[in-house]
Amino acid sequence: MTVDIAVIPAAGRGTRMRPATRVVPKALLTVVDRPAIQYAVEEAARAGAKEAILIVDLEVGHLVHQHFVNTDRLPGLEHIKIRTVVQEEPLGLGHAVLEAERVVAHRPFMCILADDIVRPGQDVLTKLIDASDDGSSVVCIQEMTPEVIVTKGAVIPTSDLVDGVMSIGGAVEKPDASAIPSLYGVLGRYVFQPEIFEHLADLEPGRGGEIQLTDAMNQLGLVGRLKGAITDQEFLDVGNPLGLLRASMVLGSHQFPEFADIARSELGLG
């Protein structure tokens, strides 16, 4: 199946990243020598995107939009369109996707978090893509710790791993502790049929009172409609100050090769 549209949210405010990101977007702070948002819609590009759409917030939606103006001087972007669209209340993950419908249509598309980037020659994209043949939507999933899965959304198996895919049965957005339903858990990647709209626009407010991407998914895994794809590669977390500063450091490494002899032995970095 050919996937060839990409839903990029951007619309968070960075809380975790004060007083940088009072002004300026946090999908705009920089990582080496671009902003995060950049590494995300270069990942769109390699898996075959050929349109990004872009959800930024109202505010400073505009600085996002305008660092995209003129993609043929990006190296990597000269073929991929990009717009934005805007979230006009913070209502949530799955509110922001659901902003995406009107451009999406009927089409299916990738989703990416930009705050975590994926290593350098790790994409998960395709394989998601791959996986999505027969019609269903595809989350990228990982083997995680208790301590770690509780932070994130976990996955209900209702099947073993055959090459990598598992079928879901639903989703749950961090867990407590004592109702943890499996060890795997949702990275910031997914294909999504164009179905997950109507489970999102249908949604009550979830867990923190937003509306939540995970509760949408568990929505499609009770009818059957949704796989995970396993893997076992490191995404690089931007949403946080020392992540941003570790994925500063591993990127650094590997895009200027003169840095990477002073990574390894000075700061323990391959």
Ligand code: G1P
Contents of the next structure:
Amino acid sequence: MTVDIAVIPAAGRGTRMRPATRVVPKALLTVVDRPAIQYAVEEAARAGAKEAILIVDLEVGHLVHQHFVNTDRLPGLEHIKIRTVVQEEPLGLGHAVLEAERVVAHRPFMCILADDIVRPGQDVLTKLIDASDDGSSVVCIQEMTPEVIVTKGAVIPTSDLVDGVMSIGGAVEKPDASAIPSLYGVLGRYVFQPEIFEHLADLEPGRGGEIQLTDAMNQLGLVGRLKGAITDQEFLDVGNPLGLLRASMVLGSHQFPEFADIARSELGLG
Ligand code: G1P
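Could the form predicted together with this ligand be given as well, to go with the form predicted on its own?
Once more the chain from above appears, this time first in line as the rest of the complex follows.
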């Protein structure tokens, strides 16, 4: 089935990025020469999205909207239609995704968390889209250490990996260290069938008092409608200052070979 719409939650106010985000939305912080969220939209477009729904914050979301007005002037985004949907209240990631329901309606969709940028030339969405061909939802997973997995969603595998894909019977958001269900953690790339909206709409607040996307995935897992596609790719996390700095260097070295030379000679990198 064609998956040609992407939902990109971008309503986070970036408390880990203060004071930069006192006025500027986290999604608009610059990574090399473009705002962080533009990498997510470009990734969606490369994976075949014709439409991207950005979920934005009530206060500063209009700035995200303004950035993407006239996408024909943004190379690589000429063929994608972008719209923003306001999340009226910061009730969690699951709530943000639910806000996209009236636009997405009954279509399967990609979901991209913009804090994580894929490295140049890499792609995980195509594998997820392929694995969703039987009508399942698919989440991108990776083996993680116990120290990392307690900061992520963790899945409960119910089959072996076959061609890098496994069945999943449930998922837990940021598990307690004493109750880690597996070392397969969730990275911020998903393909969802529209049935996810029914589960999201039924949720009570979960971890941190928020409506958690992982809890809706858990419901999909319980009814045998969720798969995990494994990746060994390392994403660049721009949701914290050190990660943003690192991502800027990696992406900057790729974009400007002369910076790669500087990084090597002056900073001893690479
Ligand atoms: C979110 C999700 C979590 C996922 C992570 C990927 O957490 O809730 O399940 O593993 O993204 O980066 P956050 O990083 O927003 O706390």
